[in-house]
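As structure tokens, one chain now follows by itself in the form predicted on its own.
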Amino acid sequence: MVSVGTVVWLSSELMFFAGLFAMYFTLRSTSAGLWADETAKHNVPYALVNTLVLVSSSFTCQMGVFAAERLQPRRAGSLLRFARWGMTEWFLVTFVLGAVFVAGQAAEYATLVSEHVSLSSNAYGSAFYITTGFHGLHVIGGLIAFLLIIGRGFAAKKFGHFEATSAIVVSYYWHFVDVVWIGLFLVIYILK
């Protein structure tokens, strides 16, 4: 039931982000000159590196899911033997990568604000900050979920299917957030 409920909830989140994309494209179609000027201020290589950090977190998240499915909450062996890592270690790496992504977004926001691109500066600023800001809030929500799952992994007397299912549904959310970001990255930074 938890998996089905999560998928249904993510479907509603998909509609939310579809609305944000629609807003972005509508504003862009009415302000083409503004979009050309404002998108030129983006540091695309920086955004690409930040995107690769987030995408790599999906891989570490999935490794944590594989460990949870094996009912292995923690590593079995030395720290350097990645093949023996449990859910906790993989999810900690995922958490760090997600936090680096959020910090990277915050640094990008600071740079853009110094270049006079703010939420209230114009239609582009509004569209950019609303779409990426809501995505950032979703990433932060995912980071909190990872902390809860890691805590549950430590607190459980016996790590079983209930704990594994919780890890799996958090991964659904995280993969969703990553896919949404890939769409945002392509729309904001690549499509001119």
Second form
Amino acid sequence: MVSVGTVVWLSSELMFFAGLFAMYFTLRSTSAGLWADETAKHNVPYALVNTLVLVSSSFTCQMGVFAAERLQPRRAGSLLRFARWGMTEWFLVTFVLGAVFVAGQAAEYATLVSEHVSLSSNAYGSAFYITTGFHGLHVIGGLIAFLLIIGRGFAAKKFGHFEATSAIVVSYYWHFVDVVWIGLFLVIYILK
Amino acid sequence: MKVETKLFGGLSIFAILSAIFYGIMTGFTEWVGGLGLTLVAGLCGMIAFYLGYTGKRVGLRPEDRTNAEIHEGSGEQGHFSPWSWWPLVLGVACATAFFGMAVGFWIVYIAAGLAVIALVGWVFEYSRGDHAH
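Having gone through the form predicted on its own, I am curious about the other one (the form predicted together with its partner chain); can you provide its structure?
All chains and molecules follow, beginning with the one already shown.
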């Protein structure tokens, strides 16, 4: 039931981002010249690397889910034996990759602001920062969720379905956030 | 869960058709409606897909079978937390945060601290104390 509820909530989050995408496209349709000028300032290879970081975090997240499903919270071998890692190790790697993504976003924002693309500069700035900013806030929320799930794993003397279900639904959220970013990346950096 | 899956699947198809028709009627220039309807199809599609997948995984519930008896649906329905105080604390923290945005930003920091306490308390409620396992 927890997982069904989470998916229903995620579909409502999809509508939240629908509103943001609608805002982006509406502004874009009325300011074509502005869009061409401002999108030229983007560093697409940088954004692509950041995207790959987030996508790989989804893979490590799924490995953590597999570990949680077989009720394995901690690793069963040395730190180097990935195949024996538990949910905690995989989720910690996911956390680090997600944090690298957020840091990359922050650095990119700083660069763009120095090139006069800010939240209040013009319509493009608004659209760009609101869409990517809300996405970034969602990523940060997901990072906090990972910490809480790792905590639950430590708190349980017997790691059971309660802990595993929480891990699974957090992974649903994380995959969703990843897919939304792929959509945002294609729209903002490729379509321009 | 075939009925629920078909219901949301039908809604999804209807939304896609509405989106296409809306696009044709507005000449594909009105993005808010077009995107909104398309992603409503996405919403319904996500729910339909997940209900179908869960249905295959858990099999037929008593509600799904025509030869089921009422007593088969009795008993424990799931794990709920009937008298937890943490949601209230988190709600108060969020209310305080928005209050602070209106009245004085220093209040938002107090609310942030309270929110952290509420989140940790709620998430770990069934992992500690009487419910430790």
